[in-house]
Each structure stands twice: as C-alpha cells, then as structure tokens.
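The form predicted on its own is given below as one chain in structure tokens.
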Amino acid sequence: MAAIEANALTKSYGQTLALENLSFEVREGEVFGFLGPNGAGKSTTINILLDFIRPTAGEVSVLEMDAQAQSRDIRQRTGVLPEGFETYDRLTGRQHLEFALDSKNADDDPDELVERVGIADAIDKKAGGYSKGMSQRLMLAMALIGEPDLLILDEPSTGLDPNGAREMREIVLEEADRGATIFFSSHIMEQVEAVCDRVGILREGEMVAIDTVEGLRDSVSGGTTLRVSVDRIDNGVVNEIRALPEVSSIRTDESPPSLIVECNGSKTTVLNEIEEQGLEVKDFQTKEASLDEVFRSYTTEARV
C-alpha cells in the first residue's frame, strides 16, 4: 500500500519549470530519504504534498487521499517538521504544544512530548530564549502530537548537535517501528543513511533515481572501492582484471604492493581471477562509496 503516490507532477512558475512529470511512490511504514541539490524541486514536492501550493498539472495521493481534495483530513493524520519555520518568541513551549494539540483534537501530555525530545526543562520557558537546536526539537515534538500516520521532516536536524542529532534519529527509528510513514528530506548523508530504508534523489524537478542506500550503491560505477595487497604488481594480471565485467577500473600501488580495484559486481569474484593468475593475495580492504558520492554521480551533469 502505497502512503504517499505522485503521478506526472509538473509544476510550472512563470518560464520557471520547478517539477516535470514527477512519479514516485512512498509505501506505507517506510522511512523514505528525499533528496536533491539547491533548486532541485524538494520544497514544492513537499509543499504539494500539503495541498500548500496546485501542481499545474499531474495528481498526487497521500494517506490514500487527494492531496488536494481532502487535504484537512490529511494534515489531521500528518506530522510536519518543514524547514525554516520560526517559532513564536512570546509564547512559551508549552503553549506551542498546545496551540498544536487543539489544532489536532489530541489529547498527548506535553510534558512526554518535550521529555522525549529532551526539553523537558524548557516547556514554560518563551520560545525567544531557545537556541535553534531548542527550536528544532519543539518543532519535532508538534510534529509528533497526535501518533501521526505520517511523519514529513524537512531538515529534520538543522541546529542540533550530534547528540540532538543522534537522538532525532532515534526518534524517526521509533515512529517506524510503531508503523508511521516518514518522508525524510535531508542534505545530511549521514542521517539519511543511518534511517532510510529507500532514497529517492531529485535533479531538475525529475527524479532520477529510486532505491535502497546499497541497490543505489551498486548502481553507480565504483560502488566499491577493493584494495587487495599482492606479493608483486603483474602488468599481464593487471590486464585480465581490468577486463573482468565486474571491474569499472584498476591501478596499482608500488608500496607496498598493491591492486585498487573500482568494483560493480562481486569482489569474491576479483579476488578468486587475482589468485587464479598467479598471484598471491595478502590481504585485502573493501570500502564501500558513501551516499554522499553516490548523490554526487546522479546529480552532476555527467549522468545526464
């Protein structure tokens, strides 16, 4: 079942082309990374989604709902942390939360929300005297007043420190496993990474790609990088292992001897043709390319 369904989204400003024919799915109870460069279409994807701005053309579905037909009904079972929203400065964290808590007919204690945000001390303090990490985590503690169906966080750990960081993670973790939905925008790898069970990445308003952190991995040339330690660099070896279909690229190292191996498919593979041709494997190290080099291989202009 799919928790957000996007078909054909174009959205059109002036000359200004922010989305064209966008279709992706979100399946019900997965943590989905959405990711893109500067300009790439994110914020408007989101904001359609919130029935906050008309698609010039195309439709979209959340929580089994038209986005833009039953959008009340949507925000009454979604959770937004967006990006950029300031808080209130006269209004202390607990009239935040209460303000959130009316708007949604929920009944939550805001003093377990902030306790599990970790500003329990700060509830009755004015929101003007928060750091932005303290901002932030308000925001994450309305996002999740009423046990939302689905949880839309837009630079979910901007202002935190690694350990706010870490603890939103936690968080999103936690929502998961009590079966919510998250829609996880991010310029944090790391983060992305760490609680994502698939990543869509956005170029240009289009999305040009859809896939597990490893499925996009292996997708990309050098998905690994393999360095295998030998007793002597063979230029004939060097050769018959360039041509293997598994091998995007070879080159070697003097000191000490050495094979680095860009790898698209088995490194069982590599290591079984290295010894079959006569040379002896000492060691060998496997790295495997972050999401953050696999982010840059689609959105540069050489995948075009």
Second form
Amino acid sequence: MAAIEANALTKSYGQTLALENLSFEVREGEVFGFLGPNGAGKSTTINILLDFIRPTAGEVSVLEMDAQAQSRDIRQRTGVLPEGFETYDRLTGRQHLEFALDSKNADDDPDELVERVGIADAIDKKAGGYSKGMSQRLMLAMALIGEPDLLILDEPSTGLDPNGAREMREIVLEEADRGATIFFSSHIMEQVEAVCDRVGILREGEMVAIDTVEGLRDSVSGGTTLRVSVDRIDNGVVNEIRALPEVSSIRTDESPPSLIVECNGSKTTVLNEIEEQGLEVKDFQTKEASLDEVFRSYTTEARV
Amino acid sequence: MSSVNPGSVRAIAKKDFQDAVRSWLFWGLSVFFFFIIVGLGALVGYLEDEFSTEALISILSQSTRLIIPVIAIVLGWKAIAGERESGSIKVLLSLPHSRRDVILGKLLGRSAVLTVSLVIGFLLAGAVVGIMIGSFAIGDFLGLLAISIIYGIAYTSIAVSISSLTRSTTVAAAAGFFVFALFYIIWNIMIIGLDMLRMQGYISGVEYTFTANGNRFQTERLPDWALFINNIDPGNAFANALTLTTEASGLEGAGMVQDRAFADGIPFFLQDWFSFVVLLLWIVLPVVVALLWFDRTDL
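We have the form predicted on its own; now please give the form predicted together with its partner chain.
Following is the full complex, with the preceding chain placed first.
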C-alpha cells in the first residue's frame, strides 16, 4: 500500500515551472528521504501534499485519500513539521500543544511531548522567546500528537545544532519503529543517509533518481573505487580487466605499482580476475562513493 | 470545496482569542478610546448643568460610531494576512482544519476579543460617568452596548475578510482603512452629491408637504433608492438601529428618513428595524466572500 502517491504533478507559477510531471510513490511504513538542493521543488511538493497549494496538473493521494478533496482527513492522521513556519509569539509552548490536541481530538500529555523533544523547561514560556531550534522542537512535538500514520517533515534539522539533529533522527527512527511512514525532505545528504530506507532526488522540479541508499551508490559511475597493490603493471592484464562488465574504468599507478579500478559490481570478481591473469595482489583498499558525491552527481553535474 | 467543522472552528477561535487578546496595540487603542469617551462625558457634564444620560448616550454613540471601526480594523487586518506573511498559518493548517474553519474561527475569536473590550470599556465608562452624575439610565446604556457590539462585529467581519484576500498585511491595512474612509468621507460626499443632483434636476426627487407651526410647507426629498444607499453605510445602520434600543431623544429623527416625508408610509427597507438587517448583511457578506475566496487560493 502506498502512503503517498504522486501522479504527473505539475505546478507552474506563470511562466515558471516549479514542478514538472513529478511522479513517485512512498510505501507504507518506510522512511523516505526527499532530497534536493534548495529551490528544487521539495517544499512545493509538500505544500501540495498538505493542500497548502493546488497543483496545476496531476493528482496526489496521501494515505489513499485525495490530497485536495480529503485534506482534513489526511491531516487528521498526519503529523507535519512544515518549512518556513512561525509559532505564535504571544502563546506559550503549552498553549500551542493544547491547541494542537484540541484540533486533533487527542489526549497526549503536553509535558511528555516536550520532554521527548527536549524543551521541557520552556513549556510555559512564550514561544516569541524561543530560538529557531526550540520552535522547531515545539512544532515537532505538535506533529507527534496522536500517533500519526504519516509524518511529513520539511527540512526538520533547520536551526538545530548537530546534537539536536541527532535527536531529531532518533525520534524519526522511533516513529518508524512504531510503524509510521516518514516522508522527510532535506538538502543535506548525510541526514537522509542515516535514517532513510529509500531516497528520491529532486532536481529542478523533476525526480532524477529514486532508490535505496545502496542502490543510489551503485547507480553512480564509480560507485566503488578499488585500489589494488600488485607486484607489477602489465598492460595486457589492464586491458583484460577493463573488459570486465563490472569495471567502468581503470587507471594505473607506478609507485607502488597499483591498479585503480572504478567498479560497479562485485569487487571479488575483479580481484579474482587480477590474480587469474597472473598478477600478485599484495594489498587492496576500497573506497565507497559518499552519498554526498552521489547527490552532487545527480544534482549538479550533467548526467549521461 | 472544504467543509466546516464546528469543533475546528471552536479550537481556532479559542486559540485566536488567546493570541489576539494579548495584543498590546489592541489594548493600547482600547484604553486610549476609553479615555476619550470618559473625557467627553466629563466635558459634557462640566459644560451642561442638567447632565443627562441621554446626552451621554448621544455623545457616546457619536464617538463609538467612529472608534469601533478603527479598533475592529486594527484587530482584524492581520488576522489572516499576518499569519500568511509570518508562516504561522502553516501551523494552523498542518492541523486538521479547513480553510473555512480558519475564516470562521478567526471571525469568532476576534469578535470575542472586541466584545470583551467593549464590555469592559462601557462598564468602566458607565461607572465613571455614573459616579460623576449620580444617576444613570442603565437600559439605554445596555442598548448602546448591544448595538455597538453588532456594529463592531460587522467591521470585524469586513476586516477579517479583507485580511483573507491578500498575502500582504500592508495591503490589508490599507484596504481596511480605505473601507473606513469610504463610509466616513466618500459615502457622505456621495449623498451630498446625490442631493445636489436632485436640486439640479438630474435626479427626480419626491415631493411632500408637511405642517409646522401651523404652516404648510412643500418640499422635496431624495428618492427611496438614494436614501437606501445612505442607509447601507454601517455607521448609519448603527445610528438607525440605536433609535430602537435606546430611548434617548436627539437620536430620533436624526437620519434622513422621516415619517412626514412619506405620504404612503416608509418602505420596509428604509425603516429603522431594517438597519439590523443591514448590519447583519455586513457581518455575513464579507465572510461569504472570504469563505469562497480563501478556499481556492494558494497559501
């Protein structure tokens, strides 16, 4: 079952296309990372999911309900941490939570909620005095109310220090363990890497890749770099290795003699082939492409 | 099309009341005008030997007619545009509320705040003036308070509606005060203009005769439709409605519609009771516009 299903979404503002024919699916129970540089259309997509804005064309269903026609029912079962929100300066944290509890007909304990997001000591202070990070935590607490089936978190780490970002990830994982589906957007790959089952990369309003973290790594040429120290360099062998389907490119290095293989498949196959060709493998190192590089390759470089 | 959920409306109204009631600008204005009213009362009491509640009501009604729109517009112009500008509307609409719940909740919440301030202000002013002059016609006073509240809600509805039509609080404030100026300046000029057109013969007036001091006079008045335009002004509706809820003379016959000018009786839409309908329409129509518009727009 799909928690979110977007079908050929297009959103244009006059001549500017914010989203172009965007389709994707988020499965029930998964943690889905929605990744893209600023301005790629992440918030536009999320705003459509929540019916803050209406698509120019296409359809979205959330929790198997139409995002426009049944928005209230969707939001009853969804916790949201929106981007670019502001809390009510004149109301305390507790008043915010009571409003959310009222709104959702839920009966969670406000004190437990703030305890969980780490602002217990500020609950009776006016939100006007909160830092950005504290507002972010308060909004997260509001989002957690009533054990939502879906959590939509738009750039949840905004304003959080590294410690806060880690706590945010822990809460995300706890909620996922509870069985909630989590859809969270970010422009920073490493935040997504640690928690997401699958990642979709958005670029200029189009989904350019959607896969598991490993799948994305493998899909980028040079998924793994294998550096093999050998006893000598043999051009014949180099050509044999280059011909392997697992190998996308190979370079050599003279001192110490080594082969640097960009490898998409099984590293063992490559190492075995080197030995079979009569070279002695003295040592080898692998270096996996960081997801950051993967992300960069999808969002900045021209892809072939 | 979104639905309306009473529970949501109540939750939003409660939150909005808690929020708006803590606005310093609002309380500053209220206190300021409270002192104006008490000051005026004191002045009249000082100038007139026979100071009566009637005179006080008359003065109060004149000043509240002017003051209430200002307070209501200041209270309402940020209601929705302000939340869109700051992004707090995302907090509101992340929760299971429809856009229509938001409009209705806002109108309820802000109307409640205005009502609280009017009740407090009137009771304080009444107490101060009552102590000053010794006696006090409580019925007239409560009548004025009741009509003031309805009048205030009408302007709150106008302000909240305007606030839902734009993303910019600056535009909302400008439009709010334009409406205020429309009825206080442009409307009066327009009626004077219509009367001048009648005198020039561009608009055919209605002739009537009346007797005063034993003499018969023949004169002419504006036709019914022009008088109705005059009565559409919420301020005039407020003044006309007051004649029904207070006994205070001086309000009686102050409007342009007078019994003697209507040989066949005053048509229903010019009668004083119809000003309640006008005030009611000023509450309902702006909200309907807001409900329809805000439901469709992108945040």
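Think of the rigid core as the biggest set of C-alphas that the two forms share within 1.5 Å after superposition. As the structure is a prediction and not an experimental result, all values here were calculated from the model. Residue numbers count along the first chain shown, from 1.
- Positional change of D253 between these two forms reaches 2 Å or more at the C-alpha, relative to the superposed core.
- With the core held fixed between these two forms, N47 has its Cα displaced by under 2 Å.
- For G278, a C-alpha deviation of 2 angstroms or more is recorded between these two forms after rigid-core alignment.
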